[in-house]
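As a starting point, one isolated chain is supplied in structure tokens, in the form predicted on its own.
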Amino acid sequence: MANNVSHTTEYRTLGKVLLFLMLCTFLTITVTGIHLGPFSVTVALLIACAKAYTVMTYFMHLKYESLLLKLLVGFVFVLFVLIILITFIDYAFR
């Protein structure tokens, strides 16, 4: 059954989220210029995960959903990290 409860977020909160996303974008651009070696991609992916989590939490209203849905989304993140880790391991041993 669909829940018809309206979830609104204050403009102040959305402004903070916007500033955070812009800061993360600036950090990603900065990291690509620093040349951290093999860690450049890792740091960029961590920043991208933080941005994705923020977007899902505030713009897709995940923070208002049930625990089951939150756990399922968390499982997808864990699966994503495992796939990236396996890809890096495969690349390292070629």
Given for the second form:
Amino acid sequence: MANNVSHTTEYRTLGKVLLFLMLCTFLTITVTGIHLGPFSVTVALLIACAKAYTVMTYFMHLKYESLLLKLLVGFVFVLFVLIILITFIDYAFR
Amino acid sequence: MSSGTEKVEYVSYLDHQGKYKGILGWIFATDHKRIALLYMYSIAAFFFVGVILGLLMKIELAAPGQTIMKPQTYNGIFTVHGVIMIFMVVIPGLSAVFGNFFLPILIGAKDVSFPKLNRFSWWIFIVGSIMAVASQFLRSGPPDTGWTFYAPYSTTTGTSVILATSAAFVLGFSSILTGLNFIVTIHQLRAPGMKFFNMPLFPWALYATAWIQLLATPIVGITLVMLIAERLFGIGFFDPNLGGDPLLYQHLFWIYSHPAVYVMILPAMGVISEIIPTFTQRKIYGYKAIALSSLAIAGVGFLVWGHHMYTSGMSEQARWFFSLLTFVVAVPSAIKVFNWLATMYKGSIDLKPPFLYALSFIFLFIIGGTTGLLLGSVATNIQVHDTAFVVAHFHYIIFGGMGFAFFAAIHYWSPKIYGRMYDFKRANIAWGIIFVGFNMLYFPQFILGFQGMPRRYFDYLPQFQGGQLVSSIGGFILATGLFLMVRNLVLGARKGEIAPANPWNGSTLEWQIPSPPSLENFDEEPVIKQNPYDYE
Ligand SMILES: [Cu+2]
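Swap state to the form predicted together with its partner chain from the form predicted on its own:
Okay, now the whole complex, with that chain kicking things off.
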């Protein structure tokens, strides 16, 4: 339902999102240089989640979608977190 | 070929003349019913190949020592049997065949949401299947890793692992796209008045399945790409010498492959939930519980993968946690079984062939399910891990479950699909032979496993001879029964009596339209006012 006005604002936000994503990529690379031990995976995953969130919200227009669709994506995210957590029950105690 | 009562000229989807004629009219079809039949014929062909490979193994194991093949050939054959049966038969099986055919009809739609994507899914299914079969004939020899492609062996063996895993990768895409198509179809194309809780239970099961297909399959795709990269470039994801972790492969593989078991079994449960109310003429007991337990199985099923890895060196804490979750996932399956039994209680039972298959599904699924609990508990698992017991359990769930549900479905719906009825007496005889052969083939393997017969072994100690021989004989009885069943179905579809629109007095939407359905299924959009199982 976009008219011309919302289009111009949208381009500006898209630019900001792009900038943010590039910043995150830079951050991911920098962080690998710092020795964080077991937390290096956690940090990498957190940055990746922030990137995925912005991509889905703006590039994939989830922001303008129905509540149902947002909930469905939310459930998938919870599932993803659970799978990662459960995997680390193995890695943390091995 | 016209029933003459409709206002619109009725032409069945089988006779409908589209843009292309003859075989092209099938290969380029976008009609969900034609695509379903394309899947059915290709899956039947691959199933036949898988059965032949299975019988070859049974001949080899009929007596100790080398019987008809060398050990390496045996390794190739059980791998190929697994790859074909899992990725090309049971995973697409019910959802691509009966899901494609009946999902749109059951929710009152003309087709799936993306018919061209549906056609594309079948095309890449065929491409992937050709790749998988071709991996058998490369000079490097068929893959010998088992269908699980466990690292580190799969990263070092000289056999054609790359082609086989690429095949699984491509087949995975077909599965993802089908899942995506079904989710969108169910959300968007339900007929007016068809709320989620007015949907029949087969679409409910397909909905839960589709989510697993969509979310889990990419994980195995990436895992197989990692495996290929490791083989080609020595990256070191899984090789400890390069800083990798071989258990990571098993984690990633089973994060997909356990939910994949539910891709096989959930639609099967959906089929059974359709057949039981029809042949007892009763409203299904616990409709909402059955519908929601599908979602519960799909959800919890994502979190139990570690029960395949108890002996692989996982942490103690992970082992008991996975064991706990495995027991939890048994609950929604049990809910379904109890509801089916409660539906049958005081029903007017009609022992027609589809119902016989449905009953044997319940019987075999209970045996497969309860032996699954034995495997889910860490202590007993360590005793029977990698023995014939696992083989028996798995085949009771997948063949006794998904396989028998497929046979139930084809006996239930073939009059609708082809508009002709098969012979009941021959169908019953074939069912009896299949049921006896199945149990003879797999039940002895429970006992052999307890006694310590390892799986995937080409040879065995003389003490296992008796059980192995019974199992091998059972294999041939089963194959005979399968042949008789297919023969009867083909004869029925081609020359059987003309079937009425509603031969079983079913209450769901597919029985309200002519057999075979017209291209667009419904002359006018149906309006749904009640629960699908209103017999009272
Ligand atoms: Cu499992």
